[in-house]
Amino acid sequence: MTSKWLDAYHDPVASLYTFTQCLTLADIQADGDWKLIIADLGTGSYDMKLKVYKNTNLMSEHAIIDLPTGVVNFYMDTLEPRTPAIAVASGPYIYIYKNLRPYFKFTLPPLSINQIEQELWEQAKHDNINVFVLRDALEGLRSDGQLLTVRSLKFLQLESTDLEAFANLHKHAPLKRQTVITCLDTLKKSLADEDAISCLVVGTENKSIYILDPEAFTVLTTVDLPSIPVFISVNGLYDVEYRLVVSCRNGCIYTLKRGSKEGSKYCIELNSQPVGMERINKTIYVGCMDETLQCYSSKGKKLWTIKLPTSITTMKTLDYSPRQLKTLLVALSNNEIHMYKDKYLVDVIKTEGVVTGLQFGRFGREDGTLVMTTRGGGLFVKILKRSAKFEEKDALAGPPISQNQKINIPKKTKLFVDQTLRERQNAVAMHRTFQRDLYLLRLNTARQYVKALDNSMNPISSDPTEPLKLSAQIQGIGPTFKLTVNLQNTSLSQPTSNLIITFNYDDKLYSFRNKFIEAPMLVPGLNYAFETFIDCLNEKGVSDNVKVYVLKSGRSVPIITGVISMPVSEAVAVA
C-alpha cells in the first residue's frame, strides 16, 4: 500500500452501485461539515436511491424513480446561510433538493413528433384504424429512419396478441417524445467565487447541450452536437466567457465557446472510444478503450500518449488547494489507481476491488479525502497525508526528465544560409546526380552478387539441392595457425554426402599440413568441425587471403566458397 495515504474508512459490503458521475461532496447544511452524496443505481432496474453520508454513517435516503446519470451540487440563490442545492439527473428530469428535501423538478423540453405518427395515433384514438395496420405503418416509419416516440417503439416490440390491449390503454393519452440526460455539470454564472451562483449544463440523448438558469430553471442556451455527449468539462463564467469540452459517442471531442450554436468546428478525433475525460488547466486528458491515456492541448493538438497495463474504469481530477496540487487519478481494472502529474506516474494506489467511482475533496472537516466505490459495492475512504510529496518524475523505470527538454538549436550561420541558397538554385541537378549515383551503386551491387553466385563465393549455398552453410575460424599468433572449418547442412530432412574440402593459397607464404579433407555424410541441423594446421613460411610479416572450397564429386564448380583473411604472423614479425 502506498505510504502517501491514510486508510480512513473500509466497508467492502456497502452495497453501492454507482459511478464517478453520481458522486459529489457538499456542505449541504452550511455547518462546515461536508457530506458525501451518492446516487445509488440499486439493482439497475429498481431500488434507486439518493444516499447522504455524514462521515461514515448513512444520514438519509431518498427514492429516485429512474436510473440516475449524474449528481452535482450548486448554489442557486444568495440567501443566508449559504446552503447548496443538489441536482440529480434521472431520465428526462432533474430533481433539485434543498436542505435534503425535494425542491423542484425540471423537465427537459419535449421534442417534435413526426406528423404521420401523430395522425396514426389520432386515428387509433377514434378507432378508425386496425392495430395491425397501425403496427405496419409505424414499422414503415421506423424503416425510413424516422425518430418515433417511446410509446410507438414499445408498441412495435409487442406480440400480436397484446397489441389491442396496449393501444386501448394508451391511445387516449397525449403523445409525447422526450429525451434523457446523459451527463451533467455546473457553470458559474457571473462570479468565480466558490459559493457563487451556478448554471446547470445538461447533455442529452438527442445530441444537444442545454444551459439552464439556476433561479427560473429556463433554458438559457442550446447547442447542437454531431453526436450524443457522454462526458462534459466546463470552464469560465456564463456572463463573461466560457468553454465547454464535450466528449461524444462517435469518438470525437468538441470544444464549445460562448455564442457557438454547433460544435463541429473545433474537433479532436480519437483512435478509440472515450471512457473518461478530465480537464486540468489548459490540457485535456482522455482515457480510451484501447488502454491508452492521451493528452491534448485546448486547441486540439496531441501532446502525448501513454499505454496503460490494462483497461480504464474511471477518471477524476485531484485538486488539492492547500498544496496547489493538481493531478489526474486513473482507476484501472487490475485493482490499481494511477496518479499522473502531467505525463509522469507519481503514485500507485492499491485497492481491494475494481474502482468504478472516484471523488476527491473535502469530506467531513478533512480537505484531502479520496472516496472510492468498487464494482463489488464497497466504499473506501483515504486521506492524503500532509507530508506526502509527489515528485515530477515517473515512479517506474524509464528515460530521464532531461530527455523531454528541448535542445537549444544554434542560430543559422552565413555558411548555412549560403549552402541552403545553393541547394535551392541547383536542386534539379543535385537530385539527378544523386539518382545516377544510386543507380550505379545498385548496378554494381547486382553485378558483384551475380559474380559471387557464379563463382560460389557466398558462405551460404545458393543451390537448393545442396543447402550448406560454411564458417571458418583462425586461432594462434604464428608462425603456426589452427584453421577450423565449420560445415552445416541447412536442409530439413535431406542428408548430404560425397563432399570434399580443399584450399587455395600462395604456397610461397603458407604450407597446409592437410590440404584435402573428405567430409562424412552431413546430417541436417548438425554442425561439423574440420581442423588443419597452417605454417607461415614468410619472415617479412606479409599476409594473404586463403580460400576454402567445398566440392562435390563429379562437379567442377565449388558448391560454396569462403575467403579467410590471414593474420600477420607475430613470431615472424618480432624476429
Given for the second form:
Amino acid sequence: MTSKWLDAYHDPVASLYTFTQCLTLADIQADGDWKLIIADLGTGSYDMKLKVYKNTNLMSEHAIIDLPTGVVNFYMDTLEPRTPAIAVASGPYIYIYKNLRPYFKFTLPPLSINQIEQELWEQAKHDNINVFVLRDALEGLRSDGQLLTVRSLKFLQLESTDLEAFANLHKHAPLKRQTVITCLDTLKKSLADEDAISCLVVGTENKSIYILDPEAFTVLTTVDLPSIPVFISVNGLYDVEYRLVVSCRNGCIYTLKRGSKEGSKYCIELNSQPVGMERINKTIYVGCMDETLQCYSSKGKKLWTIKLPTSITTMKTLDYSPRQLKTLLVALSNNEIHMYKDKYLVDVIKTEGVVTGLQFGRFGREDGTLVMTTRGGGLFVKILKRSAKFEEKDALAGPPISQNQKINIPKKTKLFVDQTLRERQNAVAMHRTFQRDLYLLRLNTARQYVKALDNSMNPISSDPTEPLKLSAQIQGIGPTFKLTVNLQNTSLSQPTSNLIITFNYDDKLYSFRNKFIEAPMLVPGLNYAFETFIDCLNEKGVSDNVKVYVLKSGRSVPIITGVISMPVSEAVAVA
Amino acid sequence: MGLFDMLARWLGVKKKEANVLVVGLDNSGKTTILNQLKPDDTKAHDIVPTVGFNVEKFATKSLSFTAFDMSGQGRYRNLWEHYYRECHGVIFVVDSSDKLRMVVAKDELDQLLQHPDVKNRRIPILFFANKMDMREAVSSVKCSSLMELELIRDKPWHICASNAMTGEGLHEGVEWLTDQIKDLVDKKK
Ligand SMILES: Nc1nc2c(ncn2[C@@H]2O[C@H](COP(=O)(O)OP(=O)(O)OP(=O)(O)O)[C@@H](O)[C@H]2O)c(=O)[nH]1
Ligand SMILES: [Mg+2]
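Show the form predicted together with the partner chain, please, the one above being the form predicted alone.
Next comes the full complex, and the chain you just saw is listed first.
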C-alpha cells in the first residue's frame, strides 16, 4: 500500500511544546496564503509564545504572559478585506490579535468572594489582625471547603517568615477571585457563511460556559455545568439554534441547547476519562484513557467501541470538502495516527515521535494539509495526495462490511412452515431416532475394529508380547519398483526374534524378486529396513493392492499386516 | 495542412506551429508568464486565477506557439491529461517560493511523466522556477533537486529561474524549447 500522504515539511527540532487545542490554521492576512498559528507553551512555566508560520518559515512571534489553553480564529467584524482575528485563551484572559497585532484583552467576569475572607483581608489592611491569626482563619475556611482567592491560597502556602511581607505587599489591592479558561471554541452568530461573525465559547475552571459577543465582548449567555469542562464541540448558530457538546472532568458528556441553563439533561457517562472528543455530523466520538474509541449518537446512545492498540494522545476531525471526506484522526502513543471513517480504520500514518498536536485544513495554498506537532517538539506537515482513495474497508482484522449488508431473505414457503411444525411436534421422537442410529453406528465401528484386531489387519501390533510397528514405501515409476518395509520394535526393553516377512499379491500382475524375508533379531527402538524389487507384469496400466505380513514362526495368524496400494506402472521399456 | 498554408510557408511568410501545454500548481504564475510572452498590444492588465483553461498565442523567431494555459487548482488538474497527446512540448511552472507545496508539484509531475501519452515520447519539458524575486525562493538548482529532475532520463528537459513580473529568464527558456521542438519537427520530415 503506497502512502496516501506527501511529506511536505519535516522539522524534528522545531522546539514546540503544544497541543491540538493550541493550533489553528487561518488566512489572517486575507491573501489566500493560510498561516499556521501555534500557541507554544514554552518550557511550561516561561517563554510562552504565539508563533505564526507562513509556508515553512516562522513569520512572527508574540510573547504570551500565562500558559495558553486554547487558540481559535474567528471573524469579529464585517470589514473588508475579510481578516479573521486570533483569540488566545490564557489564565482568566482572552487575548485578541488582529493583523498580527494585539487588539484587545478580555477578562472573564470576577467571581464572588467569600464574605469572611473579604472581611479578614479588610482587617489585615487596617492592621487589626495578626498575620498568624489571618492564616489560621483562612486555613479554617479552606478546610470548610470554601473556594478562596488566589491571594489567600498563595498566602497559605508561604513559610511563617514570609507571611508578613506578602500581606503588606498585597493587602491594599482589592481582593479578586478569578477563574481560569479550560477550553475555547467558536460559534457562528447569525449566519452560517464561512466568513460570518462568530461568538467565542469559553469553558472555565469554575464549571461554567460563557458565550461572548464578538463585537462588544460582553457575556451573552452563561451556563453552569455539574463539572469542569475540558473539551467543547459547537455547532449551529447562536441566534437560531445551537448545540454544545461538552465533555467534563467527571467523565460525563453533557449536551446543551440554546436556552438551556444547565446541562444535565442529556448526559453520557463514560467509564473512563475522556482524552479527546470530536463530533462528525451527528455522532460524537470520544477517545478515552482506557485505550478505547467510543461512538455515541447525539441522543447519547452508544453505537460502538473500538479497542486501540495503545493509549490515545489526541484526536481531530479531518474534514476535506473537495472530496467530501470526513474522518476522524486519532493519534496514538505508538507513533501512529489512525484514521477512522465511521468505525472502519481506513489509514494508518506512521509518525516520527508521539503526536500531541493535530490540525487538518488549509495551510499555505493547500486544502488537504495535516499539521502535526510531537512530544519531542517536532513540527511535521503532510499533504493528502490528489490520487489518494480511502476505501471503507477495515485495514485491520474485523468484521467485513458485507456483514452489515442486509441479505434479501426469501419469504417462508408453505413447505418450510410445514416442516418446521413437524419438527416442533416430533422433536422427542426425532431425537430418539437419531440417538439410536448413533449408537448403532458406534457399535458397528467397534465391531469392525475388533475384527481388524483379530485378523491383525493393522500396521501396529496390539499383541503386548510383540509390540511392532510396520511401514512400507514404494519407490520407482515401474515397471520395476522397490519396496522398502520398515520394522520397528516399539517395546522398551524386549527384543523380538524369529520374525518373517512375506507378501500376498496377484501373481499375474506382479512378480516379487524376494518373496520371503527373514528378519534378524529386532533391538528395541531401532528401525530396520528390508527391501525387495517388484516387477510389474501388466502393461495396461492396471494396479492392485499388495499385502505385507509379518509372521512369527509357529503362529498361523500374522502379527501385523500392511496394505500397500501399488502405483500404476509406466509402460515396459521398449527392449 | 491546407494548400494555402503550404504556400505561405514555402514563401516564408508563415512560421511552423507548435502546441505547448502549460501546467503547474495554482498560483505558480503560468498565466503571468504567458502574458509576458505575448506581444505588448495583447497583454492583459490584471490576471486572475484561471478557470478550466485558456488558449494563448505567442511567437518566437522561428515558431509560432499555441499555448494551453491550464488551471492549476486541484479540482481542474484532471483536465491536464486530455492535452498531453496533442502537445509538442510542456512548460511546467513551479513556484520556487512555495516550499511547502514542492512535494505536490513533484507528485503532479510524476503523474504527468507516468501518463501513457507522455511516457514513451521524447517530449521536451521546460521548467520555470518562477518567482525568483521572492525572498523565500529557492535556487533553480535546489528546485530541480527537490523535484528530482535528474531522474528524467528519456526526455530533454531544462530549468530556468524566472520572474514573470519582469520577464527575466523567460526568453532563455522559450529559446531552448523552440530549439527542441524545431529539432523534433525537422527530424520528422
Ligand atoms: N513576485 C512574483 N509574483 C509572481 C510571479 N509570477 C506570478 N506572480 C504572481 O502570482 C500570482 C499567481 O499568478 P497566475 O499567473 O495567476 O498563476 P497561475 O499559475 O496562472 O494560477 P492558476 O491559473 O490558478 O493555475 C499572481 O498574483 C502573480 O502576480 C513572479 O515571478 N514573481
Ligand atoms: Mg492561470
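Residue numbers count along the first chain shown, from 1. Take the two forms, superpose them, and find the largest set of C-alpha atoms that agree within 1.5 Å; that set is the rigid core. Just so it is clear, the model here is predicted, and its values are computed rather than measured.
Relative to the superposed rigid core, the position of the CA of T18 differs between the two forms by less than 2 Å.
Once the rigid core is used as the reference frame, the Cα position of V548 differs between the two forms by 2 Å or more. Put the two forms on the same core and the Cα of L67 is off by less than 2 Å between the two forms. After superposition on the rigid core, the Cα atom of L483 is displaced by 29.6 Å between the two forms.
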